[in-house]
Amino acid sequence: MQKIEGLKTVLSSTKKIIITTHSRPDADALGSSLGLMLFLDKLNHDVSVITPTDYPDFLKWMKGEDRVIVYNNENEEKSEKLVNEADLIFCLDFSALSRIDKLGDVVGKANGDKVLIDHHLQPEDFAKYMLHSIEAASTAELVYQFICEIGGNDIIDADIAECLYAGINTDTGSFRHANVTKTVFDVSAALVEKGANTSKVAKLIYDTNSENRLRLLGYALSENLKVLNEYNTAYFALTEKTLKKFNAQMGDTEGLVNYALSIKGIKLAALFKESDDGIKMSFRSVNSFSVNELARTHFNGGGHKNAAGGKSETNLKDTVQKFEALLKDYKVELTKEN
């Protein structure tokens, strides 16, 4: 594996480049990808962003979003051709090829050099170049670092800055999470100096709710929230029927799990969502309890220490029962004083 700075020489001549990120991209995933794409455009490279799945409408304001290729039946052949012809494949905001679903096999077999820029735990060894740090609050922060390391800071414009700022803002919980450091503020300030409009970004991401999303949130809080005080745990379990009742769109449950975690005394929160392809899970925790370990060990997932995801191919009822049964094994951790 080579140091990321080595790419400065590689990028000195025009390259065919693919940028990809994890399935169901969030603001950090898409913002990092588009920010990097816009930067590489300025270096006159041939760049495409390919996502394994679609993403929420509240992210579609980002500059360059209209160029994103979603890897689906309609674009499968085109996507695979682009990946196979690429000189470089940037893999952003994921640490394992399984996180890009079926696209992972295509990327893994491609001849182009892979570049991993990520901040999740336990990265796989599939990239020739890597910029990885679990100390970074977001991948967007690392993309900014990469741009600076190869001498591109001067060509960051407002569009690039807003894409990267969106990733930093959301992955820090609007600068509320424990991952906020001086570096986070320094990078954010630098992006504001480059033209990032912080109020605009916040408005577009957080304040563009549909009526259905708010009604779903109200239902979840009043009818679906379960609190297990014995384990300092709270969770939501949403059936596919409920999601259809509120015409839930991708991204409508974004941030819901944080409401459970916000309850006084809660150390572990979870969201279970039923879908055609199994149960999707989001886990959040505070202090020393590792939801990464919980998700990796029991629910085919992983992520960060205090924020992780998982999945289950059993039904919703059995998945939730398994989760509740596991809490007995973690009771000492969940109830100890921190």
Second form
Amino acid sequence: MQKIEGLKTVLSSTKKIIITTHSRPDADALGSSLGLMLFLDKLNHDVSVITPTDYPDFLKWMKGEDRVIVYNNENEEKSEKLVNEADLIFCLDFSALSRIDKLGDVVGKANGDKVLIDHHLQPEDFAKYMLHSIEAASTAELVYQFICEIGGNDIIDADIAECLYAGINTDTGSFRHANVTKTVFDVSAALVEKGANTSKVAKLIYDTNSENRLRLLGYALSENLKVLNEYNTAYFALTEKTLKKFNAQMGDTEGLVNYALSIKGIKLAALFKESDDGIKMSFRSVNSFSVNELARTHFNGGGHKNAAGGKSETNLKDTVQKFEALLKDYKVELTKEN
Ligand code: 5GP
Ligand code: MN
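Target state, the form predicted together with ligand 5GP; input state, the form predicted alone:
Below is the whole assembly, all chains and molecules, this chain first.
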């Protein structure tokens, strides 16, 4: 393992570079990737971003988004060729190759040097260079640090700044989560100085709902939310039929789990979503309760202490039943003072 500063020399001559990030990219995943791509463009590298899956429409305003290659049937061969020919492969906002689905095998076997920039718990050891910190609220914050460490701060422009700011804003829950530090504000201020328009970014990410999305939210809150006061837990479980009824698009349930967590006294919140591929889960918690541990131990997932995800191949009913049954084991933790 080498320190990330070593890349300054590597990047002093033109390189073929791939940037990839986790499946169903969120604003931090895509913003970090595009911010880094635009920066490396300016250093005259040959850069492509490959994502394992598509991402929500509310991220499609980011500069350079039209160049993203989504690894699917149509693009598999092209993507694999690019990964295999790359000198450097940046892996952003994930710490386990399984998080990039089938692309994980391709990246794992590729000859190019891998660079991991990430803030998730339990990083795997597959990268030659690593900038990893679980103290960082977002990967975007670490990409900014990386750019500064290799002396590129001067060439950050408004487009780069807005991509990175989007990641910081969303991964901190609009500066509300426990991961907010002085560094978060320092980096955000520096990005504003570079031209990031914060109200524009907020509008584009949060206030571009479709009518269907709002109606799904309304349904979820009034009909679907289940509150288990005995365990200080609340959750939503959305069937595929319901999601279809509201014509739910990718990203339409993003943030929903936070409504469950916003109830006074609730310490654990979950969202279960049914799809063709099985059940996808989002977990959120407050204070010391670790949803990373819950997701890793019981739901084939992981993430951060207070925000994690998982998946299950059993049906929705059984998955929810398993979750409810598990709460008994966590009761002491969920009901203690802090
Ligand atoms: P979200 O609930 O917003 O999809 O994800 C919350 C956090 O957990 C994010 O940091 C995300 O990267 C991580 N995460 C989501 N799903 C999974 C998963 O299946 N496995 C792992 N290891 N992390 C996940
Ligand atoms: Mn992140």
